[in-house]
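Consider the single chain below, provided in structure tokens and representing the form predicted alone.
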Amino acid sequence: MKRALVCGAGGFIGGHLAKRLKKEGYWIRGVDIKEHEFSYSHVDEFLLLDLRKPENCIKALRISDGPFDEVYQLAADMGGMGFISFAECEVLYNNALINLHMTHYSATMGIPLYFFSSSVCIYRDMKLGEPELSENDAYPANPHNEYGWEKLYSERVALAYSRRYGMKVRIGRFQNCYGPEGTWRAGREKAPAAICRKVAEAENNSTIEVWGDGTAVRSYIYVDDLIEAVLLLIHSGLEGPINIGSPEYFSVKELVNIVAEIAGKRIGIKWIEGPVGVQSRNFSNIRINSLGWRPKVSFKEGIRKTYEWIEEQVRKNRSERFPQ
């Protein structure tokens, strides 16, 4: 039985992550700073850890028999675009001490097969039409917010440790991802989840207030999409940071007209100042569909899982607010 360590069990995309390796057939620790909102019965352990600190990436990593067989590592302090514009120094402090511990840690203990979750926010802001980007076209660098320096920087981190001790390193970076577990209020939550929120709160024929002018454009992967791309690209020959995402792209009034008629409502939108973040971001998927792979669920089957999940958590919070 193969043995996995996944940092960040107890966030959105490292729970389905261990979920899904636990279905394979692993053996499952999961470690992150806080439990996961929903479940984390899908792990065989899970131990609570603050990974800033050298010593708990110790703790993690350590375990009988020799090192883990693959470690992945999705921990990070992040959110939405609410979040990650005011809370820069945070993600640049605590995702930085929890990459270098959690790469160094691993090299030197012996992990055979390391996976770095990286995001498309290490690209620059581009405007609508341009060309796409390859994974080389990071560079000269110029990400939009320092939640991509970050990650830009991990990278590096990571593939020199591959150098100089011999782990095997794949990156990937994702783009925006949505569906059901995940943050769906208090500030962290993305776009898809802040909007199916919004809606599930709002009466049929009301209004409800979206940062900017809707006309940014995003691109959306469903978690379940995401996850069979990381697996096949972990066991994969394919090194250095690779694109994960999907060739569908939206704009946010597309998104809030979307998620309105899967909920059935007539919805109006009032546009208010708030962190919007790039205008658009274009990148090539051609070394992940080297592999296979391609994107399974249409962004409206996903949203409509995220929504009908979402309605669901905003039922559930209102008759505990107001019990009958």
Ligand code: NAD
Given for the second form:
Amino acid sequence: MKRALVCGAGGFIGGHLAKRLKKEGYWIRGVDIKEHEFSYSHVDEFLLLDLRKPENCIKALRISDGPFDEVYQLAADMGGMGFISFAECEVLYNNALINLHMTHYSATMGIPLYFFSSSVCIYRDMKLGEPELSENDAYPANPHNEYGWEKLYSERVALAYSRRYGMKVRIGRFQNCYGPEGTWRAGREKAPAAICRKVAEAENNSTIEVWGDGTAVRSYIYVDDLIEAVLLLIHSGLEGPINIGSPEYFSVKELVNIVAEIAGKRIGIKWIEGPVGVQSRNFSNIRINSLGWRPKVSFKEGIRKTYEWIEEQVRKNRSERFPQ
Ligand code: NAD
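Could the form predicted together with the named molecule be shown next, to go alongside the form predicted alone?
Now the complete complex, all chains and molecules, led by this one.
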């Protein structure tokens, strides 16, 4: 039986990844600074550890009968644009510490295969209609925010340790990921979850506030599709960072309209000032597609599943606050 360590297993993607690996027959140790809010028994063993500390990285990695077969490093202090732009020092400090220590101890403790979750935030801001960027176009580097700079630095750390210690490293640059069991409130949620929550909380024929002017363009990837790509990538011969995303692009205005349609509500939008992030993204998925991977879940279908889950959380939350 293969054994895998999933760092960030108390979070959204790490939680889904651990569940999937268990289904594939792996023995899983999950590690996080907090427990998972929605999934229980998605790992065989769970350790509450702060991975900014070197001694905790060693604890996470130490296991009897040889090293883990695979390490998935998804732990990060992160959130949507609001959080990333407000907490830039925390993002730089905490994530660099986690990644430096996890990479260093994984390599020096003999881990054969290491996955690092990077982000398309390592790319520069783009104008609408610009031709797509491939992985090498990350340089000359000009990420839009400090979260992206840290990811770019940590990619380089992982690649340097791979060269020195022979640890195989696979790096996925994730597009915006969404789905059930993700952060949906309290300031760290990303755009799809934030819009789903606002629409779920809104009355029919009311207005919600949304940052920007609605023209910023993004593509989104449903969590099951992303995990499929991660598993293909880690077991492939593809070296260097690899983009993982969908070729479908939507403006923020389209996102709100899709959510409102799924909710069956007429929703007005009041555009307000806020940290929108980049204007546009357009990057190539040729390398991940070369493994035969394509996203299977359409945006509407994925948003429907996400909306239904968030609507249920909103309802539960209301009945906890106002019991009958
Ligand atoms: P998440 O916040 O749900 O999960 C990250 C987990 O890391 C959290 O559970 C958090 O508690 C944990 N963590 C934070 N600090 C820690 C510490 N000091 N020690 C141990 N654990 C710690 O985020 P997610 O959406 O599941 O993202 C997973 C990874 O994918 C992250 O590295 C993120 O940067 C990357 N990523 C995500 C997206 C996305 O759209 N969700 C896009 C690009 C990249």
